[in-house]
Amino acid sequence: MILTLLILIPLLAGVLSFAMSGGAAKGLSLAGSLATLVVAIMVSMNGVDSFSVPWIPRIGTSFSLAADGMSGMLCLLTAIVLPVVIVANWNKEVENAHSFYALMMLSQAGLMGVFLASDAFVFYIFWELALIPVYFLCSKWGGEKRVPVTFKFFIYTFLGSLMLLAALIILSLQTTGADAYSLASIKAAGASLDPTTQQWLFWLIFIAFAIKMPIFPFHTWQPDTYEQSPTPVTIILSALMVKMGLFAVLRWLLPVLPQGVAYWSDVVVTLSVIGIVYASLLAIVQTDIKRLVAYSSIAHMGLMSAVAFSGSAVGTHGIMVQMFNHGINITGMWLIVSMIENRWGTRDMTKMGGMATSAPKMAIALVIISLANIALPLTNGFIGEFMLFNGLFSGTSPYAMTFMIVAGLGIILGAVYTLNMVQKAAYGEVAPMVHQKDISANEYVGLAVIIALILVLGVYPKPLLDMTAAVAGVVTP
């Protein structure tokens, strides 16, 4: 029953917020997100849990939820990010604030459902429900080009969702039991298909997940959407929603179509490592700091996608660890980007400079988060990235060495564009600030949570490793 609270609390907070004033809705959203965080901590400490009630027996589906180490970890990440975002943006005026915070909470409810669903039909419903609030958030509160950008985002994701739905229906028709859409039935149905069927069915499912991650060449909606979305929405997209795609690959693709995955894995890894280098090179030439961070996210997700298809247990464990750490780091990066834009009135890095002089606390936070983003040892990004490259190198592909060498270029290029951003924003000639203020109290709280997690998990990652070890199939001492 406790698993349902992870969905019900933000759902109720979101629905009630529509009928409140802006200030009351913001307060209720914060309270609801904190309550959800308490429940998520309890779930992550309890380990494996499940909940199931009959729903639509005629088509063989039930409302089934299950939490293991991976889903519990992602629910915990979602529960951490939402209150951090709300607190860090507490002092910002938002038009129609009651609707804004209501949609934020509804997006959290949808995300929780995606990570907990153990029935394919329920998974698909939440997959769509998580998208709908974000669509309205982007189209209502985004930048000047929000309408065409949001339309492109919607078309990409909607087409992918239709392909996913078709694949799930095909798989469910291979079963005759009363639980045709259960994870176990879907796995058995996929494994029963002949190799040729698995090979073409693979693309129906994979493309839907690849769009969400996104990986090359399905990424073109992402930079524009991140650029035009308000920062809280960009954080949800970048820190949480991209994890939906990677989580779905691990939970709903790899174990369901094993022969299709084996046949196409080298192709997917090739696309992923191309995306790492391509996105990194584009990040280097950006002058818009938002687009730079957007392309860096594509590069990070490309590495995790490549390792997912490498066939390595250590690599899979590293993905789970890095999903959490990337979510924390990219949240911190977007918070800093928002603060820079508010203080300097621009996203153009050529017009920035001197943050270390005019806003030293912000500069310190930028440096710490940036170093975590390039996986410096003793930051949380290091252990996961080390495991990812270990997994890519030890994978089953005969091209594993080549894949690792090309993907390794991302480390060098990542350091180039990240340190270049730090140099332009924090050092050099002091650029005039629009708002003469360093970090405010509420921003300090949000960044303190992020930086504490970066440093603690960088020095002592064992709790995160232990939480996800059983799902990855490895044993920790």
The other form holds:
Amino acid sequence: MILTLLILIPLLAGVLSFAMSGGAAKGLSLAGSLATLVVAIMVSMNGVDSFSVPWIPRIGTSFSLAADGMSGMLCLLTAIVLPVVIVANWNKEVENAHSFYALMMLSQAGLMGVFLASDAFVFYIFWELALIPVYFLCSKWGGEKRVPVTFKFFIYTFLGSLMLLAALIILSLQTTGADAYSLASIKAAGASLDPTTQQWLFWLIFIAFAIKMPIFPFHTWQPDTYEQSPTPVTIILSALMVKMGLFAVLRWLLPVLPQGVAYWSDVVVTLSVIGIVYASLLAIVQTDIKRLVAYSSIAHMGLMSAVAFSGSAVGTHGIMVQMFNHGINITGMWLIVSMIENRWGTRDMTKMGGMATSAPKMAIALVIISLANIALPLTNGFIGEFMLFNGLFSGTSPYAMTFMIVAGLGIILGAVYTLNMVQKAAYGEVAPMVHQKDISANEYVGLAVIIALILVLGVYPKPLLDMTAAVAGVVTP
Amino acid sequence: MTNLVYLVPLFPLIGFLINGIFWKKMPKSAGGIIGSLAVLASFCVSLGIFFEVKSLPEGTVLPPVELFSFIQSGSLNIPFSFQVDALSSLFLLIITGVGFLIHVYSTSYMHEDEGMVKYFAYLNLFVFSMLLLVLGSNYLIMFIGWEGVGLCSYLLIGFWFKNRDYTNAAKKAFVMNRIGDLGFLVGMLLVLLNFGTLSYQEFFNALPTTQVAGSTYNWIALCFFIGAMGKSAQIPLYTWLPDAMAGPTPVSALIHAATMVTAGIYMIARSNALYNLAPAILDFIAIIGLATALLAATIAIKQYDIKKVLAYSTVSQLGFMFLAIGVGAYTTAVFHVMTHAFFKALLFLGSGSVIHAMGGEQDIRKMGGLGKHMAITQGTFLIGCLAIAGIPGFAGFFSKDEILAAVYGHSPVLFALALAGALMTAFYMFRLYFLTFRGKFRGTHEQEHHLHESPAAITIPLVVLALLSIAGGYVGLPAVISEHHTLATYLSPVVSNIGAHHLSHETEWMLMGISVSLVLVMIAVAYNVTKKASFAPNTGIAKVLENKWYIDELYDAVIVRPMAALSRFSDKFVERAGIDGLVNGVGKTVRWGGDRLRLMQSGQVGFYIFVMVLGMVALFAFSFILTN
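Okay, that is the form predicted alone; can I get the form predicted in complex with its partner chain now?
Starting with the chain above, the whole complex follows.
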């Protein structure tokens, strides 16, 4: 029952916000997201939990939710990110604020549903529910090129959604028994399919998730969308929504089509690994700071995706840890980026400089978050990255070592583009600023949460590891 | 005492936190005192640990001190734990001892700088990371320290962050180290894959009994050495170190001479059990070490920046250490790490004193005759030069002589080359000494008027280091003088040397005689050359040396620019024109199709009915086919 609260609270807050004034909607959203955080902490401490009521028996679907270590962790991440974003942007003027916050909260409800659904039909509904608010957020509150960019984003993800829906219907037709769409039935149905069917069905599902993560070459919606979206929306997209893709691979693809996965895994890992190097190279030449962070995120997701298909338990455990940590770090990165944009009035890195002189607190935050982004030891990014490389290296593929070494180039290139960014934004002489001020109080709170998580989980990652060990299939003595 | 080992890194960590959090409000001198006291406290604990380890009965191996479980996932279990033994306790003393002196020196050297508290915060963070590096009981903790010192190096090279050249140098250092770190990472993963552990004790115990392919040892050893190449500035990853001189001079002394850059030697000495099983890699290390020693020495001959000479000298000396490792004389390499820490820190701090007196000038062509104005700096600098050149009685003589003897036992050809390197060392160091302290002053009148000896906070560390540069060698007397080698005995539980050729006393005397007399000749040559130095623009080979063999230009042309071109190509042609073009093409096709389909919505009811009937027929046909 408590699981439904994770969906209901933001849903209710969202719906009510539509009918309120902007300020009240902001307050309600913060209250709602904090209440969700409390529930999410309880859920993640409870461990395994489930909830189910009949829904549309005719097609064999019931409204079933289930929490385990992975979904609990992702719900917790979602519940942490939302209030941080709301607080950090508290003083920012937003047009039609009530709709803006309403859509943010609806999106959170959708995300929670995606992470908790244990019925394929429910999963699909929430998958769409999470995305639709984001389309509106991008197209209404985005930058100059928001309309064509949202169109492109929509085409990409809608195409993926259609393929996913088709695949789920095909799978549900193979099931026997009443709960045609339950995860267990879908798994049984998938496993019963002959290898050839699994092999083509694999692509229907994979492309849907690959677009979401995104994996090279299905990624070009992402830099444009991140660049054009308002920062809170970019954070929802990059910290949380991309995790939907990876989560879905782990929950709805790997166990469902084992033979299809086995057949194509080397191809997928190759694409992912190429994506790491490719996105890193592109990040090096970006002058727009938002696009740089966007490509950096593609590189990080590429590593997680590669490991997901390498068949290693430690690696899978690493993905869980890294999904959380990447969510935290990229949130921090976007917060800083939006502060930079606010202070310097530009996203062009060639026009920045001197933050360490003019806004030293912000510069310290930028450096710490950047170090987490390049997985420096004793930041949270390192724990996950070490486990991921370990997983990729000890994977079942005969090319495991090659994959690891090519992927490893990412840690060198990552240092290049991240330090470039730090150098251009923080060092040098002070570039002309629009607003001459360091971090404000509400921004300070948001960044403090992020930095505390970076350092605590970097030094003592045990809570996160314990939480997700059982789902990753590693037995912890 | 060994149970309290966590205190050693804890004190600098506390110092870092205090100075780091209150950097804005803290008075400058308080920052310096807190930073220095933190390292002094560590030094005291380290001293206690050292003597406790020394008094242990032979054959005792202390268990690791485990603090908490760091990464645990299934069978992968990596604790956050420390290993106290002869090797780590020796490095503790070097790091905290030399570190403390350099902190004291910095309280005066950095006093005019507005960022002094921040500086001490970074310096404490560095000491903390370096202590983690040598204290870890497994490779992952070493790696944490390894990247941590890299970060501090980055922050301190770019300490004066307004200067773009400096921040470029910082970035270059970090990225080049990351290349090595990738090697280190792959090495760790290979160890994990084949031995299921990263703990030193478990790994070394498993080495003789675990069945693995013979080449596995070589691969692991090679990967770790790649890490060492980055951190310890060996060919081909050495070019960051001379650029790193952009940082404040005490930083060059501590990080880029005495401690951090010797981490690679520590790593391989620590892994001696592994390297003894990989003789091919040892040969490779010897070649790289020797080549680096010679290349850097040739460059040092033609440099005019006082810190650049010392930087190339450091690269060259590190090469000698790897040469020692390559011939299996790990103890000798560690011995040279120690003596080098003393005399190179001394030389760098001395150069800092000079630069201070010269008002920031680093070009030795504009110096000369400084000895008249700064006697302590001159005297201690001379001791440093005598030590590095290998004059009997000074610390460098003992360790370098030991390296040369070990190399001779391995191969006389290598010995001849190494001797050439040692002679170049004597030449460029005394060229530096004579040009700086002797002859006539060549700078401006204003500078000459300003010349002065540095205050006590600077000269006392110089004197202490000078004493160490003399006394430090007596822990390792040559076999011809004494059968008892204190350092080798101390390290013997942890380090087992291989391929030690016992030289006859006559041979050893002869080698010593050759090297010492030739070194004296080189000093005389340096004196003559500098006396009539004209500083005309260099031509021919001298110009090549002055421009560092154009290696930076080569890397730029072969790696940096092609990579940038590849990035731009990917951005322009693959990403935008290629993938995005395709996607937008699909979008355009859909729109185009939509425009055409729209024409069908003509508003004529007859046409609609026609299409409806067509659809129904199609549906019936479809279900008919399906049911049959």
